[in-house]
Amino acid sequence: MLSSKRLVLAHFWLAFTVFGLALLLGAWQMLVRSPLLAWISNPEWYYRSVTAHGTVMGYVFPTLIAMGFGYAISELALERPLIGQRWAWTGFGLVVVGAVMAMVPVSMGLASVLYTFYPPLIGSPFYYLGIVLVVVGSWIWVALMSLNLYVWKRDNPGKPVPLAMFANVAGSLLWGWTAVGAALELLLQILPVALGFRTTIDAGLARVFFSWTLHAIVYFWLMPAYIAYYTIIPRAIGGKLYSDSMARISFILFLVVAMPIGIHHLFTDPQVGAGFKFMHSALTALVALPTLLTVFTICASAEIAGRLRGGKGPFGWVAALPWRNPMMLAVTFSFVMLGFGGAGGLINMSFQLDASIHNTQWVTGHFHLIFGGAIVIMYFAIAYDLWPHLTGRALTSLGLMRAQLWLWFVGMIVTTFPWHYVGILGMPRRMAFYDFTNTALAPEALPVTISVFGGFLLVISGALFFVVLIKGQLAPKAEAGVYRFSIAIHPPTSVPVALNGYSLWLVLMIGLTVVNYGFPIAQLLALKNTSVPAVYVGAQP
């Protein structure tokens, strides 16, 4: 039974909602920069929306579903309530505050720098305080994960923690310290010139401490998506989990090797060594590993369901899986376009291939099918799955479920397929205005068009899901039942003290940060005069 279900339905649907409306952002910044488009003439419009769209879609969103759904699965894995709701609708209230002085800056024109802050542009400090406070009130939620897992620990001493709290928790510990880097940068380089402390700014050294969170921030994102992948997916499917084992070594590889490989997006910055760069490459390869082991943990939960529901021989059992059930439907798609950009993501840590592609629309392709794809398509699926425990109501509308999970693979894929492409043909991102008439851009013209349809194909996808969640919200009442996480086809007895918490783990992590940033940060902070002017946002030439 859930106490929190007004806390969580808060989360979830200011997280959608800002959600919809950066996705429509998005697809005007497509359509504007494309051919099908006269060009609006003014840059300064295209840089605003592109700055909230980043803001909401990198720390307002994501960070509102792993709060939510991580009070969820507190209350639902633990079968306690939740302890400090207080504290967590305190939480929510900073991220809200935060969130709303983080974007009117921005749709003033005070504060174009997007969400990697890009020094030594400098907007408004309204929006950097409005970051600030969002990333405070997310560590409300890590803070009150970390004590309810203390409290059942205490209560329950030697019993294994329910799979979906241990990952709940490996989740918030990778948020907390991977915040951190960003944080440094805020508060140590960014927020004194825009206070107007200072004049100057180290941008190689804000950008090292922006590193520290660029790249691990998305395995934050992912969290939520793998959580659903281990805990939901089996049972909704029909089946049971493979391996109980492998989905901790899973989240425990996570939080241990997912923090130090950020300096593999500064592979052309001159202030890091080589020797550094390669240490974080090598790292950034280890990360396939805990993918690796949920693709084949999941494969091996969904032929267990494909056996018990009649399949047989070698590959029967895909035949007999449900795919009809949304659940499928999600899964398949996300493990489809996480494989795509996974495979793109090796091209990204290879020092070599990197400079073909880097700062071009490939690396925009890429993490739009991590994120908008693999990851987001596993919210909807959360969603679904907790909605009617969420508002007591049946979501009957399964075939405008399929029907926007599958607009929004195929659109996923046809707006980010031309982006990789274009980006091999040496297309820059983050640019305002192509002149798709110069002979040299004139190849590029059809796959942009067509990565516009895709977009168009999304934002019906994300209307659709609207009106699925609204007509949930509107149903008559109905009796969820009790809400349950997948059952492991050998149901731990006991865990191992090592896959059962997070003491070692979280000193291998703050080490490997240590050793992996602490001397390229050292050695910027020892070099002098290497701060360069800040250049102000709105300012007058």
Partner chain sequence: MTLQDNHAAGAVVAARVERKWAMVSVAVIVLLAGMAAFAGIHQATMPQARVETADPTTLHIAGEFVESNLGSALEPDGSVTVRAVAQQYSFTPQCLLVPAETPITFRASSADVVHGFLIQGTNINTMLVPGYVSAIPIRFDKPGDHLMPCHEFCGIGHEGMWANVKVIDKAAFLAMTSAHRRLTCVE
The other form holds:
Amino acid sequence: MLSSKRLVLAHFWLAFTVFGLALLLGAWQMLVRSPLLAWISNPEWYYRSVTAHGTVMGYVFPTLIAMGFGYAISELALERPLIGQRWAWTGFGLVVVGAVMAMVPVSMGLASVLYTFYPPLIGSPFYYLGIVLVVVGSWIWVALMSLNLYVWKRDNPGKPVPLAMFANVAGSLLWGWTAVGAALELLLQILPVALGFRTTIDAGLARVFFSWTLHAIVYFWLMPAYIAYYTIIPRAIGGKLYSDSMARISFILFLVVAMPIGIHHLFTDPQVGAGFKFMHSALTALVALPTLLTVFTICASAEIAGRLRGGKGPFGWVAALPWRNPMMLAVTFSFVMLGFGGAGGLINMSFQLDASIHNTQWVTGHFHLIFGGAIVIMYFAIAYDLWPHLTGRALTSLGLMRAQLWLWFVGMIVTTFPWHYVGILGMPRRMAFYDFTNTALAPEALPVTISVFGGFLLVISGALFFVVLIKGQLAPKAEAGVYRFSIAIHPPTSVPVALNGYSLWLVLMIGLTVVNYGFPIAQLLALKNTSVPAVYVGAQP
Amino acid sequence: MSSERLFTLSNRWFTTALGLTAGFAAAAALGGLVLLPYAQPNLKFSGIWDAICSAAGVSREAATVAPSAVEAKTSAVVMTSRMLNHPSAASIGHGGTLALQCAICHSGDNVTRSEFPYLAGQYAAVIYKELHDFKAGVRVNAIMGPFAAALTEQDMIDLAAYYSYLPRVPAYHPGPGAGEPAIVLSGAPLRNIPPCASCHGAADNKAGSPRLEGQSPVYLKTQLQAFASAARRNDISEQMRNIARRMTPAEIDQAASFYAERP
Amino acid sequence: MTLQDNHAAGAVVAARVERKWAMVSVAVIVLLAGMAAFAGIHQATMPQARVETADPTTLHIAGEFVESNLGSALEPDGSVTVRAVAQQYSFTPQCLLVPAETPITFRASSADVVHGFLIQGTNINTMLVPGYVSAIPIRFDKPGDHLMPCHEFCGIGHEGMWANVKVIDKAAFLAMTSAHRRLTCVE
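For comparison with the form predicted alone, please write out the form predicted in complex with the partner chain.
Below: every chain and molecule of the assembly, starting with the one above.
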């Protein structure tokens, strides 16, 4: 049973509220730079909006979802109240204060540096301090997750850690370590300049630090979705989880190899040696492994559900699946988008193919498809699944839920496929304005226009999502029953100690980080003459 | 099972995981740092150590190529944001004394149709750079050249301090207030004209870009035309010539009168 | 497979299928990585081999990026080196002139913030990070015009940072080199 309902609900409501606002900003950005609308005339508004959209969608929204879901998992999987509730509220408070502190200068146009910071551009120090507070708040969650698991293990020696909690803590540890890169960049490089203690900054080193965070943060966003794949979906569609130990191995693989691969974002950067680019590229290939394993396990779990429902033959089980169940729809859409996004990711991963699409609109399409598509649709599914247990009121608008998920899926495809296409044509990303009357850009006008309509669909879907939740909040009280996670078809009675804890995997994670990042960072730190003057944004000198 | 030890060679998970990870990392390092540099046919290395170092990213200074024919002198001023930001009172005072000889042309009294720029409240870095360029003969002007030639480095810093310290007198020549022209707010992207406002105030300010509000429209127009024709070429790496040469005469007029009419 | 199977035997089958799938996954990944490595070596599209540094604040005063040295230069070995500077918010030269069917090396750096260097319709795509020099080898097959936008957010005027690349016939280019040391197509 959940004893921290208010805590979890607070996280989810805040997460989805800021998500809704950032969604509107995103749609507005697509509209104003499309051929549909006369130009807004002030490019600064656009970059301000991109900064807000990215900061909210990249840092605040997924962090709150992971935190809220993590607290819920801890209580539901370990079947005991959360230890450290007061600390959890403190963490939540820090995220709130941090988000507000970051968003005020952004909305005033004092920090239009985009959520990727881009030093030597330097904005208001409050923007960076706000981000730091959000991260510190999430680190409280990281610590609480490990603490709760530790206490449970002490009380249950030798028992297998429930899969949901195992995955949840793996995700929290991954975040704890991957956030270090951006934290180093902010604390050692950007903040001293933003606060006026220094006037120069090594932009190349900053980009290396940021890449440490930037890739694995996607896996942190992904974790709640993967946890839902393994521990919610099989149960929700009336099946069983195909394999418990394969699930553990997948999460362990994410923990070990998701992080020391970030330099693939810097394939074309002049400050990193070609050898390290190759090493990161090779390890990036490896990170496809846990996803391929997951696809297999979840499809096999769905097959179990289909056969339990009477499906026969090699494909008959597909027809027998509960297609009117929103959870079935969500996971299907998520997989389709993950498939397309993953295929695009394999292209980004190789230096040679990356050269034709690096930093174009393709990349925007890629991560919107993975994050906004495959991951966020699972956030919706998680909310739908948990809501009755959080509010004590049933969500009954199944038709609305289906419509919402369909719209999100179609909207995301219509938005991102044209982006991929114009990216191949060489359309640069993050520009406030494109002159489509120019003959060289004219071929991009139609795809860009189409994608705007995808954006409209996403806004409608987002609105429907709130309608579903609010209708749920207004419904009469109904006992939701005991919450349970999926049961493996062969539930483990004991698991090897290696798959029941993290020590070995943390050693490997940190070891690989040192191998892959140690020298590039040390070498740039040692370079004396590459610090460049800061360029202040939004403020008069 | 709770007694099962993990960090021991007899634990198969430990040995396999460690072996696979270390093996993969070693293979990737071997491939990236040793094999690949040699697989690139057009690279010459002085030995294996050189190849490994270059692949690892050990840096070297870019080779200096001496330009053989110098076509025209360009500015030698290093511009950074926050330069000359905190002048001392003594510097401002000395600058004020020096500025007595400048006041005939650069006082704000007759700015409306003046061909001379209005300097009160201008950024110190801008004043300093222009004086420096006049003195070096990079920016050519029959009146300013001789004046600047007589100035020392400290004189230029002091003059910059003084003029940036002077309050800007609100312009007394407000125009019809036609609103911001497109060239100022949006530029013309495909002609490589960014918005004037992104460097000269109104949206953002770039180090070394002068404040233009309230400036003499005649002066602004003359300078834009000089940049366009490359008669003036002391802008670092052509940053202003790139823009001015692609502006239409109408856009030059609009930008000049817009900034002149701003308070 | 049904759930009524003997539990232990089922678990063994499940583990075997899983292992097979894991092998297939690994094979897929090895194949993809191998293809990338092969293409890199045989088509000579590799990352820049050396890290080179250059002080962004003095690019215009000394070194290879001074104004009079920017543009296309014919090298003694018949190749062409094109030097460019990126700054808020333009590339200098604003229009790059290059010959077709000639080995070309672009060398560029940034004078202030991070910029992007992308020539549409080609695989030329790199970052310009202040403090460092980017070098990209390329060969254009045929004459034509390309747009060259900055593809990294570099400030409020980013959307206005577009340069042009003009690829001309090799003979015409060589004829021009006798009159000018550094070639550009800036009008």
